[in-house]
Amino acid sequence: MKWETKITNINNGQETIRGKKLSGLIQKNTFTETIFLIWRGRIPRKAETKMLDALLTAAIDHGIGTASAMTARIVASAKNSLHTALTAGILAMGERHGSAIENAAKFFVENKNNRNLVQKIKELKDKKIRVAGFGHAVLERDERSENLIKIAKKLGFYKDTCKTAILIEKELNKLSSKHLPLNIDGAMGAILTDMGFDPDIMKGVFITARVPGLVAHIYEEIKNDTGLRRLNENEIDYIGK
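Please output the structure of this chain alone, in the form predicted on its own.
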């Protein structure tokens, strides 16, 4: 069985990543630069490194209450290994948590040249179809997104996709009784698109950013060792016969 790859080559004791010697990357390049290289096939420019750094930092953690953190900690509390709990946390990411970044980016790309975008947003709102990348269960304002947009403007990555995302945010909030901010998924999806990233890799970008946070939660759970996490019976309402 033969596989082909453009990513990594190991030959005569030498390892290269996208054509760059790993030994050289270790000595000269940052982790963020090397992440960009392995994803995009080239060393990033300074502005790209700064933007990717900001994106990864913004999504590193969002507290114990998220589906991924809760799941990871529950699994760790059952005396599973760190990597098992980490896998469980990643698997808890779905369309409502962690994966909206891809759907948001695809929606922005499909509609950034749509002259009837305002009407489309109204129709989706009337049908109660949620537009990915907007709204938050806890936050009325998503400062993570606001800061990322500021950095994107400063570094030259505030382009058509970001402008489309901000337009959608304005139109949604004209129609909604509840404030729907551009959230971290929407901001990341828009900025990464304007940086030239394919939406199909964007879930991976979010997961890469969140893994350190999940590792921290799992490690804390292991060290605290407060016992198996479970609901108290008084927190459960039985509604069967």
Given for the second form:
There are 4 protein chains.
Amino acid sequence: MKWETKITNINNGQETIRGKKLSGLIQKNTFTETIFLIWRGRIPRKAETKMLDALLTAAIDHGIGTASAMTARIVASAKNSLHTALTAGILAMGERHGSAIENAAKFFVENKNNRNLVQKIKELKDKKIRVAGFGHAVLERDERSENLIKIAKKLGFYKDTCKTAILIEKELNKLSSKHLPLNIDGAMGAILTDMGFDPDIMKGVFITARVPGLVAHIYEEIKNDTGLRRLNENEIDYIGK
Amino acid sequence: MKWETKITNINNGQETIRGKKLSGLIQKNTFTETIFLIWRGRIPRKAETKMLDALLTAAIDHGIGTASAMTARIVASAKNSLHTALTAGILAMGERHGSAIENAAKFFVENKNNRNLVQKIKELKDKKIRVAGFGHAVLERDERSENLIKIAKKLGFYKDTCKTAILIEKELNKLSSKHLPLNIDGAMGAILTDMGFDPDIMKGVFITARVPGLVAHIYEEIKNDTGLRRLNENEIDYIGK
Amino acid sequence: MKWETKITNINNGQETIRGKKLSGLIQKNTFTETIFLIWRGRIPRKAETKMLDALLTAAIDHGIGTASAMTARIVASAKNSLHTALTAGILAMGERHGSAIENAAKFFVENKNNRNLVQKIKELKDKKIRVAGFGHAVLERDERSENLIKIAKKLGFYKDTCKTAILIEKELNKLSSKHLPLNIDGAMGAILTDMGFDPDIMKGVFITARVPGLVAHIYEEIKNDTGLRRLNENEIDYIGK
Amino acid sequence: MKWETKITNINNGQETIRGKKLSGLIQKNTFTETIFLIWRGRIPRKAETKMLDALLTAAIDHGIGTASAMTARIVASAKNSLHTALTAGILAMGERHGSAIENAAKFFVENKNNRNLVQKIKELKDKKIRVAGFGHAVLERDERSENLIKIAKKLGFYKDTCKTAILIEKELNKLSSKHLPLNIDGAMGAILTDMGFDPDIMKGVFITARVPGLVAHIYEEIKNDTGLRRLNENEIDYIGK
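Got the form predicted on its own; could you also share the form predicted together with another copy of the chain?
Once more the chain from above appears, this time first in line as the rest of the complex follows.
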């Protein structure tokens, strides 16, 4: 059985991506436009490019303390090649790290036309089920999501899903003692949905954004080599018998 | 011992990347500009952004048949999550897949001021040592590298290293029966060096470019699920006793 | 916060695993016994060791055509180090490759005391939901599972769960036109449960068994290097526009 | 082109490994014997099995503080599946973690018949080049290597390579102010060589040994879930401008 694809065709040394000649893309299009093309099958409009640029920029890094940066740097510290350390960083992006975008988007889509949304949020709150895309370990506000929503409004992507997200934010905060702002995952999930992205590719948007950030961390670890990272004795507590 | 970094600072919910406020970057800068910033520590000039856009676009995908796309799709076909399949694809980027950029760059840098370069190429040829960055499995010409070199000339990045690369191409082809064009790896290595990039981060440029391509492949594999990929009996030859 | 563990304690160069001195284990115990110890917290009885040896041996390899062997070898063919190629092989062990042990075990445990088991199987069959642990792509019988069940009987591990598995096999085959033998995943899931293993660690049993097999494949690929593996043009079908 | 292998043959549901029927191996052989078979092509002698059991047992775990255990647990803490977390742990096994076995073995083999070995060690010492397989971050003695060497003597594997290793240890410690015992990596490298193993597969021996240890760590992390692991603010030092 042949391997079928609709993405890239290579014929007599001529490469086309989604029907567009690569040589033309190299000359005329930005990386962000080509990313949109390879995922969506068409060159984006100006507003789409701008919005995608903002979303990818917003998620490029979140510091050395994240599970992915930490993991990538430990693996780099064991003297591994850059691509090996990078994969370890990406592996850290499990259910609890980077997946909330997709989960938030799915929740928004399911509840877009839900007349009993207010009631549903109350029920989830009562059952102590966390709604993906809201709240933060440390932040009272999330500047990144506020910025993204502002840009979405300006560019025409503040549509049904974004409105639903903001409505949920309002209702959640009526019920919650702790402030639960729409966080960056929630904002990305809502905006990407209103841009026409399928939730199943959203984790890929996040990873695409974060890869150059992880590359920066690995490069820093290699250049500023402090030896193999490991836990010191005083960071370990043996609780067996 | 604390974990030291110069990349990203998060303070009271305010995130800065290389000293620039993330909120400002989201509003004003493209993804490519922010990539340059996080790697190089400053906002790029227009020409730098254009060149980096061209380089990242050129390497976004090279078809379903590459080791990385194939690997990512096999792992996706086993019903793994997107980030897991992606990492497998990146792991395939060993010495023989994506590393020629860095190796070519190092060779160019070493031989930039080598007066005996012509002699050296002859010696390598005699010893049948392949020079990284030249030649192709199938292509007589490499449109991608020709385009990139053209753009580098226009934007002012056709400097010492690019010239060295083109000189080597000329000398190599005097000696070789098979045509050995400067390939995309060689062109990327030369141009990135003339842009001031350290060879040690160049693999990271390639991976950053290729990640959205791999995401597209994994997404296609998931949506167009043909079951667990494996070798058929007629693709296997048992040669043991 | 300290990292807590009950597994291994290292104190003044003295290492103990689950309370046993490593120096004693090295002298007196087999690898299989030590594996049991580190997972279960005690040295196994003779019969337990024998059974675990049989289970690990049964799953050590299943040929070059499996998704994991194939993936490990592609990544090795790109000139990666052994540990990198190995991880790619393990990444291929998704929901569809090696996970049926755990899924079968969970189904058996849930239905051990189910008086309506026969009815339930009929319903699943009607809904065309596959029961994990039965059937094979190619095999009419599965010698490996037959052997394992025979050994389990001899060693005293053919208990509630194994009986349930065999009962399900009987009922399934009354309903199915195609023969659906208890396969190796089903047998492993049933026996491991009757040995007292938690389904949540069973994927780890499978991987532990398969790792030396994958090491053999990677070593063979490295020594018998045939260059970077990739799809040929005639294995690819471009179906885009 | 077909994929060639000498390892495992599957024919009409009959599986043979290196020419031995799998059904027979399951019934009669231990896991350690089957590991030896799949790597070396023959069933081991009693002494070989015992020695391999000792080596695999010795390396099964070295505490929660190692780079591999730490990495595996961080990735598990992000709610990844067991196989994903395990691969991240293995990725941490770079040049600085688990590779000394192979490097020590290669050094021993190169210098087995070196008449100027004493002189060479002096030169390396003067150039401050570390000899792989000796010394320890914290330990004055390494009980594990002492035990392994003792067992090797008893079982007849204390041959040329082991003798060379012990000779180097003696010479090194004449020159060094700090005590540099033959460590576990050095002992494993020497003994495996005297057992006839190729240095190129030795990293695979180490990983095979360590996988069940990592499985234990991941299982503990999952069951004793303390949330997503990340660095606290007081563990981070931002040193950028």
